[in-house]
Amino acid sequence: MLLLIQYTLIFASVLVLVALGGCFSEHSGVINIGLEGIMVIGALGGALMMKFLGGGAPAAVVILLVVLSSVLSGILCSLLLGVAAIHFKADQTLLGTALNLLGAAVAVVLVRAINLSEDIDNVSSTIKYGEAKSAFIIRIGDFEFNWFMLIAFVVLILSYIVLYKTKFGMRLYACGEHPQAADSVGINVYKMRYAGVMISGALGGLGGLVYITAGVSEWKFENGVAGFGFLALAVMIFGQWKPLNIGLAALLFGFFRALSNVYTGFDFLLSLKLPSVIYNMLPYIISLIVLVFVSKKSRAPKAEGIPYDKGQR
């Protein structure tokens, strides 16, 4: 049970951190379906900083600048999406679309770069992390505390502080709903959109950086992160575009993730003899369920997905 309680929480905060950055983008009128590509570079940032620092500078130094370089690696991805969706009003569809595709990518072709240029025999798309992944791990007992557990908490606090108690908050809202509105009254909606997209980028790019830390020590950048890009947008949807909904909703869907990992810990599961895959595939049916039952009844921000014309009035 403590072990189910574990991977839940890390799993939450994995969706909790994603989620939340795909919150701004769209509180901003730009839809981020780029998430998933987004945590696959901003995993990649962050597990080349642990592969090179190794298990030898202090773990304060080791949190701060993995993180770091977590973050900066996802604000720079979404700035593809930030320039070609708000200053050349490209379809933010189809770039979310070119950017998960192109972030798998990108990030397969340098890790084999980087460790060809180490052993010539090596062509994987692996980075091994062990030792520095240390730093974030705390052991109570048999419970494993991760430091992401209280980032994604403190993350989703401060999230609902600025999107509806300060005035950043309340001038990207504005954007989202009627940008020719908030352009009236002297608000930037250009760089409102782009301050929604920067942080969509440096809360994805942290949300990869967790979910490959999440009980392994390397990790094999073929396989992306497994859909979770995708699986965030289901838990906003679901959260309705609030913080507090969504830190719920992400408590729900970490749980049957993690589910998959420790369900043969659990007899009554193993009776019911179902094949691993079932395990596997729970988190996504019930993002189906969920998604079928709520997304008639959800209110999103009118003007998200539009381009904002200043000509236009």
Partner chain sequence: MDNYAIEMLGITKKFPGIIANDNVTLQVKKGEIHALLGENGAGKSTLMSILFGFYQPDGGEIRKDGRKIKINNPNEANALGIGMVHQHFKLVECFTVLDNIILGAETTKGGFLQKKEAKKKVLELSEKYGLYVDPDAVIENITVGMQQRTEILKMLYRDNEVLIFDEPTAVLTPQEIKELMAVMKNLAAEGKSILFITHKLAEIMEVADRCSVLRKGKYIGTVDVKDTTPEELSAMMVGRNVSLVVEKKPSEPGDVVLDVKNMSVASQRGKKDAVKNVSLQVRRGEIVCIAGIDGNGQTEFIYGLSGLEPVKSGMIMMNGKDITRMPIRKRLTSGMSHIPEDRHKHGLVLDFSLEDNIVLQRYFEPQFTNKFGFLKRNSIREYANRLIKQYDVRSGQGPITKARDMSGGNQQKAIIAREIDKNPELLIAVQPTRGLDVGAVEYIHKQLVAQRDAGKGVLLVSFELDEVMNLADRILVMYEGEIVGEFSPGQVSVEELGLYMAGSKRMEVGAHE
Second form
Amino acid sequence: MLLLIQYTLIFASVLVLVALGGCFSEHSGVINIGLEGIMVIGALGGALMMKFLGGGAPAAVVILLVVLSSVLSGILCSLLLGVAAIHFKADQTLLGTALNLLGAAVAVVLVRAINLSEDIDNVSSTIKYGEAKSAFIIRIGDFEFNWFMLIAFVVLILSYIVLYKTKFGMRLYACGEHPQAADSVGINVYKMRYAGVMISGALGGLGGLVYITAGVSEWKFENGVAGFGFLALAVMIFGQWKPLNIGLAALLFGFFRALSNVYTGFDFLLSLKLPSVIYNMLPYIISLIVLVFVSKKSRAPKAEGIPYDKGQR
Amino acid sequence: MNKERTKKASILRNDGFQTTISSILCILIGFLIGYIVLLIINPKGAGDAILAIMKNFLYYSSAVSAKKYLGTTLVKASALLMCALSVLFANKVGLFNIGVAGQYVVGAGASLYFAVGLGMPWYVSLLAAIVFAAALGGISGFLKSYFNVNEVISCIMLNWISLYCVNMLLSTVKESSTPYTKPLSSANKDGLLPNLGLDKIFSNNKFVTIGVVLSVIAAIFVSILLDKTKFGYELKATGMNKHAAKYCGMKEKRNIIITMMISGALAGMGAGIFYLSGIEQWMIGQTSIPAMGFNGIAAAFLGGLNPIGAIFASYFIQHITSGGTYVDKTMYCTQISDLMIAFIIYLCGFVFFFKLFLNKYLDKRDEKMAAKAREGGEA
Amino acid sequence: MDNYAIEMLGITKKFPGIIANDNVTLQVKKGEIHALLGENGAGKSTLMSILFGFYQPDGGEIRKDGRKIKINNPNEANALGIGMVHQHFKLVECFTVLDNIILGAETTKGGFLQKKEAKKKVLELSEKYGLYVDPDAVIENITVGMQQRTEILKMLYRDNEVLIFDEPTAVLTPQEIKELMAVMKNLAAEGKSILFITHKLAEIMEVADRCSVLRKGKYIGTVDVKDTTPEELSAMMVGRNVSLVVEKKPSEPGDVVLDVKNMSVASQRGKKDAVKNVSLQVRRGEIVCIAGIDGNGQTEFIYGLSGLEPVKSGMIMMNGKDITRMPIRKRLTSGMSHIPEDRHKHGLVLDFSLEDNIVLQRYFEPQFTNKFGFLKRNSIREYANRLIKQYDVRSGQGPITKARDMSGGNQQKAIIAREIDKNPELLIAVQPTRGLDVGAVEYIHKQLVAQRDAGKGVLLVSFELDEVMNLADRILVMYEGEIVGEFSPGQVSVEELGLYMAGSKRMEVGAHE
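Here we have the form predicted on its own; I need the corresponding form predicted together with the partner chain.
And the full complex, kicking off with our chain again.
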């Protein structure tokens, strides 16, 4: 039971971070379906930093540097989307797809190159970071508290405040709803959209890091992040682009995802004798059903996906 | 002389020409980036590696081997072409079928299960692949038209669901000693696509089947359907302006569903002609979606969303993907081609801007020339 | 020397292919209401976009209070005290009135929005100028008039001195227009300089001090309004004396072609029905005109008739047949033609060629599609060429021109050719002359009358009272989804119609049996 709660919380943390990232990007008017790729790159940035630091450094330093590295990697990756979508008015769905493929390919190529350079026989795409990872975890009895749970919670609250209570949030919102209106009162739509995309990169990258440190102490980058970026998009839509709703949606989706990891610990679930694949599918099936119910009256940012052209008013 | 100039300008203004130019530009930049990455990893072998990728089957010095591996590249390219057709067909109706990957997976599952599990002949298995993948595409289309579910999101969810379902289904036809499905050649010979002598052309490469021909026929079929028929006219009208389509009485909801079904059918057929050639078996328990579908997106866009363009683009992409396996593995990994392809897709996003830029430049040049001509006339 | 608040001297702006402004001069005095008059396409919007910093002029200079200035973007225009109420409001629909007013000019403390003070200032301003609006209301729930007040408050909140109103009366009821005029006079009296862009002469005569006229990008002249007449202004605007009165014989109504009984259509937005219990008849050989302010259910009524929206209750009969639940295609092939309100949204596939657009309603007929489902390209080309010639549709490359590359007038002509050539029995036309120049308007009016004379039933929806008075054989006024009056054009004055359109008067219009 405790394990289920632990997994639910850590998966929900991943989802909440990434979904909030998507939320910022879409509120600025840019659809970001490349979150999956951004997560991989963020995870890579974090993993390499952990590998580099090893087990020697103090926990606080490890946390700070690793998080920073993930966030920066994510931002860098998101800028690929930003530049093309905002300045060159490229199709955002196509870019997102490219980003997902790119994230996976870059990670594998890079990790393999590093592994090869260290050991000519090591052709795997795995990074081990077991020692550094322990900095993120505090054991409370049987419960593994992960600092990321707290970070995710703080980010959630901050997102709410930023979006609804600050000048920045109000302007960002306006750019996703009616960029012409924003422009006419002197708001730089391009700048705000860059901000939205970069925040999504930062949070997506961080989410990737949380995902790979969730349970294991090494990561095989050929596996990517197993569709979590896409799941986060579903969380965002289910949460109707509102931070607090996204928090709740993430908990729900996190719970179902956790179930597939730990269902063997529950007698009544075992007695159902369902193949384990069913539990793997469950989050996706549920998000599909949920989408059917919420999409009819869905209130996506009005101008999302439409490149803003100053000439067209 | 003046006449010649206007002629040149008109070629430059031709949309097909502009598309070709931009695709070639994307490829060149893609290669350049690949080369830079290779240089960063290990400057010693970078030149050889990029050459190996470009050469692909020409890596073999004997004509016999080269032909054989050309055949293999063609088989894979034909599956890729089907995926590209699937993507571009949906795109004509304004839908982004990222579900091509899942539809491909379902096609693979259906064809292999019918051929290996049920012992059906190849045409039944191929039909099963088409029908089931069409059904999957239809689900996304249905959700889009009746529940306003964004097709990109629903397709992504269905991709994963398909993957898990197919893994489950095909575990019933698994070889006991390996993680793969039983090979068709031993389990059901009738399940293999007929060669019709094509294998002879490619140094007895038995994987070269009518599938290769079928895919090209499919491309021509799609091209005719879109450009010459009433149905194609309706689909394009719906894609470009669904309000106008509704206004003049087209059934846009029905059209969206049919489009997604055809799109799915094309992807499913791609999987069918690939797996029923016996070239590969399905690995049960694989946790990532086969790249074929996503590469189909690349091929579709690189081909300028034109069925005939897709033929060339698919071959090219498969060519460098296969070429990636010839890089020196003590220095690099085969995924370097994936990286280049990903970059090429990314660059395809800039094509629209490139054309806009080119046309603006041409406008300015024409205006200047016109002004000069006027001055000349006055003087 | 006069004290000018804003001067635009010798402004020239070129776009590829056209000169939008050709050496235009505009001088606005402090505290005056200065009208800028011109037809659609005369270059008014371009000139204002330059003043507001959206475009840079290719020649000429701008002065404020006598000093030469350069305006690079709307922000700088704002800083110079120039504000604008755009024709299409620039309001974020899901924001409140207050949020829209402060957007871009927010006061913050430690990064947090300070809305309390802002609200106080907004309330003071609305009190001072009589611009009543609830600051906490959400934009999508308030009337168009209130949205416009929000736009005006946006300028005042920023202490703008020069206020530009771009076609502000197009969307208002006559009563709201009166209120707006009062507000404008009030603002001018407080020392604000007002630029009033319009093509309505009556409004200029009522409210403006001076008037500058543009025609085809060129500056024609500036006159004192008290020394001029509408006729003189009109001549300056179009360059010739045009009579907008359409020559037509009295109508000879025949059989009923359209019979609507108690029709209601649900609203897309609120819970209330957009069309409530409407009954009307259209006979052969008459033009029935639905007058009213934009947004009073006309759009939804036509959607219901044409099948674009389902009808909630009631019945539609065409030629004695019940078509209430008939699919759109079936309606269109059994005698209905529909010139839609929005030619870009419904009327055309902009990325299709002209010929493909011309067969949009008939491509499936055996003359254009063979029995195997292939299009007969040659027949399509022939047919398109015939219509292009007959209806004088002009375009760069004839039938293969992309509809997007054609002028608005020719796009509309193509639609009209397509719809009329179908030889309908009922022709529905919604705002068929919106945004067109005088020549095109004349042409379209003649075509509508010709259709009537050929014995078709014509149902015209128009927001322009002049058009209604000129064309209609029978006028129905629609207000908030209901028919509130029925008149013959000779029997009623524009002022009287205005009262019905604004809902301050209504008569019982019985359902037709």
